[in-house]
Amino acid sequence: MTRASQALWFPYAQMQGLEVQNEVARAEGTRLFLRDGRVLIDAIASWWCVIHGYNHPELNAALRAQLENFAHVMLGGLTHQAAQRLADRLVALAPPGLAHVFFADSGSVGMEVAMKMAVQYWKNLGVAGKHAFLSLRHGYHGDTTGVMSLGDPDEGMHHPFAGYLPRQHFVAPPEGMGDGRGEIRRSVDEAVSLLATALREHGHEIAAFACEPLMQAAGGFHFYPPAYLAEARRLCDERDVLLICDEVATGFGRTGTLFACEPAGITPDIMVLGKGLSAGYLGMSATLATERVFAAFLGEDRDKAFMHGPTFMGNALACSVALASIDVFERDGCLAKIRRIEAILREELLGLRGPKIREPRVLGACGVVEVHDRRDLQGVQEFASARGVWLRPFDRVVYTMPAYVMDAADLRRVCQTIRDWFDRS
């Protein structure tokens, strides 16, 4: 054991004291090989991001033929074939009518770049004081100014933050999914009914509202059903707010379907991915609006055009890698891999009971064990790593979001050793 570098700030981390004894070596397909001489199997695939495993040959390939070319050309003034193609590609693939995308260099940033859309396309169509944002609680859609200001105000890791982020409205989703999946605390009526009011009192002034579809991730893992999402859709309609689809979790299949979108059957105006879409090689995200957004941005006046320009956006490495790991995505049936892994998923984890556990559920690559107290997920890493296994819990859910090429040996490993942590007392 080591401590850790006093260079190094390591995210999420009180620093004083700190003890790193995890240095990777190598990776390699699920398995993270440590300087130590230990294994682990990665159960989280780096926070979700290396959905096809480590050190995949075809990506490695693919990012070796575009550096032979170059590494880098800025966007501004100049383009690329890498770039052209990645986003025709994920216009082909988007819901219909989301037809224009916008890349960026992290999943934060490519909400930032949502956000200024949403505001900017209200001042462009000359409408007054939509410049405020509807969201929901225990939302999280990164760690950048503006989005923190999204995420709950009340919890989570951006408190410290209170009084120096805009304000912004909230409202509660729906608690569960049913099916198994999660019990219903709070119904979808209940929900849109909340929604609706929110809308109807603060619409004149709300750009967008923006939410996790389906799956709130590191606001604690809550699901919700399709149905929600659907009526959200129908009621930014008809009080004039769009609507924006925070994917950079959910997107390509974690929740079941390549978007999370799909199931409720609708189209955001604006749509946002990342993490899965580079499968974890290169930092990229990529903000996708549709049509009518667009044109807003259109004419001879250049203060309509949209002033944002990461310097690394579109990248072409980045672009190449992320084209690879969409041919290898429908090559290889990564959604039936899906539905394997979550029915492996629910058969170990939603059987689960004891008096620290408040609830399991599952949905599609996504295995959570919430508890009702965090201090009874103290040690849990450290037990994992004991027995081979890499997981790292947040707030009070012990999670798993594994690749998808994980075998369904390491899957029922990874499940037994959470398994196992509550049944040792």
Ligand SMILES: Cc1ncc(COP(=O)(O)O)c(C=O)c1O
Given for the second form:
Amino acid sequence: MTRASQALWFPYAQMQGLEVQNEVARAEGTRLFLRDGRVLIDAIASWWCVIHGYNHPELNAALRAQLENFAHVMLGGLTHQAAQRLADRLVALAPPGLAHVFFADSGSVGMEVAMKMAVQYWKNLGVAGKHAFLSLRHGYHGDTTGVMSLGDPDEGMHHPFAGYLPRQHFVAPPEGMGDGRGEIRRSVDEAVSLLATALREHGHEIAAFACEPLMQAAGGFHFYPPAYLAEARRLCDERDVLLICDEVATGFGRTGTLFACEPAGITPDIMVLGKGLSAGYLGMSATLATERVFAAFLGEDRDKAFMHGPTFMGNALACSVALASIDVFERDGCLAKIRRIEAILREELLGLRGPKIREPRVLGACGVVEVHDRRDLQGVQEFASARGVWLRPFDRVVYTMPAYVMDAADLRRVCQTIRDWFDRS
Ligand SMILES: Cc1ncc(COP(=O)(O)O)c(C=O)c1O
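What's the form predicted together with this ligand like, now that we've got the form predicted on its own?
So here's everything in the complex, that chain up top.
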């Protein structure tokens, strides 16, 4: 076993006594090859971004080809083919009406961009006082300051920063009906009425309602039906509030359609993509806006211009790999692969019952088992690693979000490992 460098500070980890012994020497497809000779099936695709698997020959080739020309140039005053082509491609794929793309370098920053766009939109229109945001309980939109304030105020991971963060408004989503089987804890009607009330009472100060469409990921993997999103669109229009859909986790097929907004038949005013956008190769996000939002930034007045510009925005390597990833996604029929993954996850996980299990849930290429007590998941990571599977449960959920190239045998082995954990005592 190799020990991690003492200098390296790990994320979301109590560093005291921490020993990270899984040093990856090589990765290929869905396999992590560790320095000590062990091989793990990666069931979570490096926080869900490696959608086509590791070390993909075509993605590697796209990077090499771009590298021969240049790795990066600033987008301030310069432009390049890869950024232009990717922007056009995303507009063609996105829900109709999203017509402009602003690149940044991570999902968090992509969401910061969305928030700033929403605030400046109202300011540019001359509407005063719309600085606040409404978002869903159990949400997670990233770790930077602005977007932390949109995360779950009660159960979220950002407690240490309470008091420092801007205060936002929150509303509860529908609950307990992700796959239509579980107990309904809050119906769509009930949640829509809560949303209507929040917008009626606070709409005058709210710039935008921000949500993760259909699947709230890092806030605990809660799913909700498209009907809620459709109603949210209607209510936001009614109350002059923009709708931001954070598709950082859901975009590029994770919930079964290219974008999770699609089954609701809506176009958000602003949509944010990340993670799978660059297939796990490089940090990248895209914040897409409608013509209406974009138009509010036009004019003679320089103060109306959007005031944001990260150094690495539109990085040429990231744009090139994103273009290649979209090619692979389309050519390899990833949506059909996701349907096959979903069918297996349903078969393997939805029947799970037991005193420790609160609810198994499946949506697209995402399979989740939630327990009543987080202590019942202590040791899952080590248990799975010893069986050749890489899982990283958090809070009260153990889940799999595999690369779309995972074959049926490996996926069943991942599910079997989760089932074995609950069967072991
Ligand atoms: C829905 C959602 N939004 C934003 C983010 C933040 O993305 P990043 O980690 O790339 O900053 C995440 C990350 O998990 C996410 O799931």
